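Read the single chain below, which is given as structure tokens and is the form predicted alone.
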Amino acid sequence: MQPLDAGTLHLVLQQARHGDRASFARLVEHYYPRALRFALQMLHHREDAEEAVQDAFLRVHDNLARFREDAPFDPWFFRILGNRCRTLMAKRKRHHETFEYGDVPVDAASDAENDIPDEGFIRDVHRALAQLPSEQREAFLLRHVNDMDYEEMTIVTGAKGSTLRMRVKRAIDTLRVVLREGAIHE
């Protein structure tokens, strides 16, 4: 599949807003890889990430007619996806709090490890990202992986620009330290 340029994406969005199923399918094809990468980095669990992405696309489908054509689509979409990820993280946290010692599945930790590429530095970056608090990880991913500006990020997260700048800075500082320590321990 060829990526959609800005003009084609706008046309596809208009057609999808008017109920064209093929256009919505193109929209899903276009955003799915980025959405899944974002959700995997946020949740560190493939099934949860796939569920979050699927839920996000369902919500987009159900609310696409209300999307303003003059607004950028990326922040709107990633706000919905980010909300789904946060909901699943909260659900998972509540679920883990109800586990009693000894009830933890043996392979629970292996899910996240299976989604990490087995390539030196990239693997180290994925592991370092996993150590960030979720708000810093989300801000870092939106800024440096999804290439959003701070105005778009405020739409996605609802946080102020200054807060997001601080989260990104702290994420970078933490990543720098974690990656440096990882290099020392090897």
The other form holds:
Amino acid sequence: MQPLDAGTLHLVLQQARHGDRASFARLVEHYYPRALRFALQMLHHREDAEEAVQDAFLRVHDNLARFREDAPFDPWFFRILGNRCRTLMAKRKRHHETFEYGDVPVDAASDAENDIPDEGFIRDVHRALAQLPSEQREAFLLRHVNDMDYEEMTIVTGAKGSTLRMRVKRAIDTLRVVLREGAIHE
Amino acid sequence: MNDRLRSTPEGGAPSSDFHDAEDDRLLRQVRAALTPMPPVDRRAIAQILSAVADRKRTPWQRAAGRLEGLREWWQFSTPPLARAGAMAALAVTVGFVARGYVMRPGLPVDGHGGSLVATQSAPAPAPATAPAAPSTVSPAASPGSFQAVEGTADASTLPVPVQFVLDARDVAGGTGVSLVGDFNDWDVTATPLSLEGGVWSTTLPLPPGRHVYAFVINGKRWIADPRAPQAPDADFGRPGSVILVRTP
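Give me the form predicted together with the partner chain now, not the form predicted alone.
Next comes the full complex, this chain leading.
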């Protein structure tokens, strides 16, 4: 898969907006890995993450014609994806079939269904991330993994910049404590 | 992992400053752990593209999709308390409207200083050869329009529209006819009749019960309704007729 530079991406978006299926396919190819990474880190469940990503792309397809050409695409896309993730998390809570990962003890949550890497520090980071409240987790991932600025994050989450800054700060504080405790226990 | 993370000087309590060197190092490590892309199953992408290709949606499905998007936006961007308040207000409004306009049309809605009553358009005047006697009109007899009026909310006192009709041939030389009765304080100017198709007529809401009335020709000559029972207690010797208005 060839990564798309900004100019090509703009062109692809334009053509996809006008119904070109090949361009939409390129768009999906380009965004799928990032979308899956975000959904996995939000949901910690492979099937749920894939479902959220698929739903998000279908919504993007349905609403692409209404997307403003001069607006940045990333925040719009991640807003849709974030909503799908939140909906799935709400469903999980409602049906009590599975738990939001942060609500249960780490050991209980680290079963085979959860897509947590099983190797040293990376595993610790994922488990620490899973303990964050979903708003903090989302803010942290958007800021420090997806490299968004706070203006874009405002579009994605609908929260104010100051709120987002506080969420990111609290997320980092929690991550530091949890990771350090994990290090001591080892 | 001990060599990766140093202990915080304050003994593990979260620092209020997350831009220090330790945080930078921690962030770099966390980012390095989270940034790699997950393995992608090509079949998942193919499935998405296939679903998109099959996407032939009806306008209703498109509208439902947009409503769903709106619902999600509302759910995630509105505080729970505001959502609950809005839902309660919506429920009260729907309940009020359903109770007043759908479930029991024509019956009063208690409270809030007003009541809803049914008033109905009058039937067409009878032909001149067979003028109709005053009669009550049942609310179920014909579709009516609804309007809000001030008053008490008692079904037994709801006004009922009554049509008064007088054949023009009974009004020899009359250029104007009005209706007087106990319902308008025998005011000659209060209820004029209109002439159409050889019939003088008017319709006005009357409370259920017995009423005495008369027609006044040209503002001077009182006559009883020729086709209605005569009133024994006419107004100080003047002729009058009787009508009984039934509760709807």
